[in-house]
Each structure stands twice: as structure tokens, then as C-alpha cells.
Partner chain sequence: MKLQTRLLLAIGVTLTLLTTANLWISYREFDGLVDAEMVKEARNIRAMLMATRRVYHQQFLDSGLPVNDKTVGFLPAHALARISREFPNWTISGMSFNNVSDRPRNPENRADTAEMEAMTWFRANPKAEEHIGEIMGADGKLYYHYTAPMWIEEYCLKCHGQREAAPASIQDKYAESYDYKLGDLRGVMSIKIPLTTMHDRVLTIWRVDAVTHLVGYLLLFLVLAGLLRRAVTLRLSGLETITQHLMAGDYRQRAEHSGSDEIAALGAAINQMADAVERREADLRRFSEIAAHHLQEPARRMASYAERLTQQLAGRIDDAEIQLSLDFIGQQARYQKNMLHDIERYLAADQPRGELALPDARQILAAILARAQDRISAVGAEIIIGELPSAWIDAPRLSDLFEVTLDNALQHGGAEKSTLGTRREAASAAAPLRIAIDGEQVGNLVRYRISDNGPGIEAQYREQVFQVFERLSSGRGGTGIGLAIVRRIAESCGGRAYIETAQGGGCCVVVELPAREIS
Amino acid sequence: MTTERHRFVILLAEDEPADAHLVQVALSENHILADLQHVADGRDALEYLRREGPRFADAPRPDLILLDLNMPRMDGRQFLAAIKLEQNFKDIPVVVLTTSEVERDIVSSYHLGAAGYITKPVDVVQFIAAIRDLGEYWFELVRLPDNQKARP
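Coordinates for the sequence given above, by itself, in the form predicted alone:
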């Protein structure tokens, strides 16, 4: 799908280690050359983007953020609202990747600025296919903002 010239950076905000692992497996299975950066909640995701603390001092700017809604400390809704208010980050596409099929979660995610909403398939084969489709869309079809923009 992608070439070595530009390895896409994906920030995954996901509190379930098994789901984070499944995303990594799906990227690999679909030959999506991406540098997957994983954090466990919205607070860590904000610190990552802002390059706060020694853990995130050299964090690369993501081309795409995959966001779970239900996480501890700061959930996906709070994170999404926060980054869409920050000039340096509001142009980063955020795709919600969650188990929730609740209509109000879908509507509120788009209202807060999500670029997409995917309900995690329970079946592993369907999950891998969903990540393949996501990769084809975001990394082959659409044009993303320049990854080299100035950082705070």
C-alpha cells in the first residue's frame, strides 16, 4: 500500500491492549507501512501531541489518529473536543474506532470533528478487513496534510 519513502504515523488511543495488538496485526496483515504509536487514554494522547515530558519529547506528528471513545482518565470525546480547539492539531484527521454502536456517540463524534467513525467488528477477519479499508482510504485515496508542519 504505502512506500518506504513515507511511512505513515498513526496515533492509536486505545486502553485495551488486546485491541491495540489487533490493530497492529491488521496493519501488518494488510501490508500498511505505518509507524503505530500507542497510548492508553486521551490524556496521554494530548501529552503525545504536545510532546510533553520525556516519554513524548521526540514524538512524531501523526498523519492519522485512531481513537477509542471509552477510556479512563480522559475519554475519546474529551480528547477530540480538546484537540479540535488547538490550532496545531485540529487539522489531524481523527477516526473513531470503538465498540459503541450508539447513535448519540456517532452524532457527537462527528459534531466534535471526527473525520470518520468505525464500529470495531467482533470477528477478527472483519476487523482486519476494516483496517484494510481504512488504510486504502486514508493512505491511498485521500491527500493528508503535510506531516512536516511546525510543532509547538
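Other form of same protein, the form predicted in complex with the partner chain, not the form predicted alone:
This part shows the chain on its own.
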């Protein structure tokens, strides 16, 4: 394990600005100093990872992907299926943001390999708490050492 730290990068794929804003609020309320990168749908998220196009030429590799399910062009389920086929990205943990536990159960029944789920609560406080739990968990446990991250 390396002791070298770098800024934690979260890629948020979310088409709804109001929800993206809530994630931003939750991170800052929790004092999580993460670098939040925001894309609007699954296709942008894939292009981001592949660093396609001038927009994403210098995109930092995310340590965690927060994935909304219902998005135009390429939805969360299709995105999950797509990155599990890409050797370079299949190890990046993906936490799926769902609207309900029904949706969560249905998505998990596809066995697409999500690392976790957050059911978007009505309560902002609850949402902040959920993001905090997530942050604590992934900061301590899942953040990959540099040598592993460099693996092809």
C-alpha cells in the first residue's frame, strides 16, 4: 500500500441538475473533498472514461462512479453492462442511485456488478448521511493503491 494520497475523484452520471446539485451539497456538507466530475448520461460517462473527444482529453480517472439509472441516450443499466466488458474500467466501483427499492431489486437481479446502491431519499439530511456513509466506506476500504490502479 502506498501512503501517497491524491484527490478522490467521483464521476457522477446524472441527467437531472437538481439531483446533481443535491450530490454536490451532500459532499460539501460532509466535508468530503472529492473532485466531483459530472456527466449527463451513460454515453458521456463512457466517453469520459475512454477520454474521447476534446472535452474529456484530460479527464482524471475516477475512483468511484455514482450512477443514476434513468438517463437519456444510455441509461445506467446499459452503462454498467458496457463498462463490465472493458478491462480498464471494470474494477472501478459503481454505486447506483435508485429512486426506489423496487428499482434497486430489479437492477440487482440483472447481476451487473454494482458495488452498492443508494436509494435517493426524500430527506436531504438522509441523503447527506448516505453520501457520508458511502464516503467513509470507499475512502477507507476501496480506494485502490496506485500500483493496482495502473494495472491495464
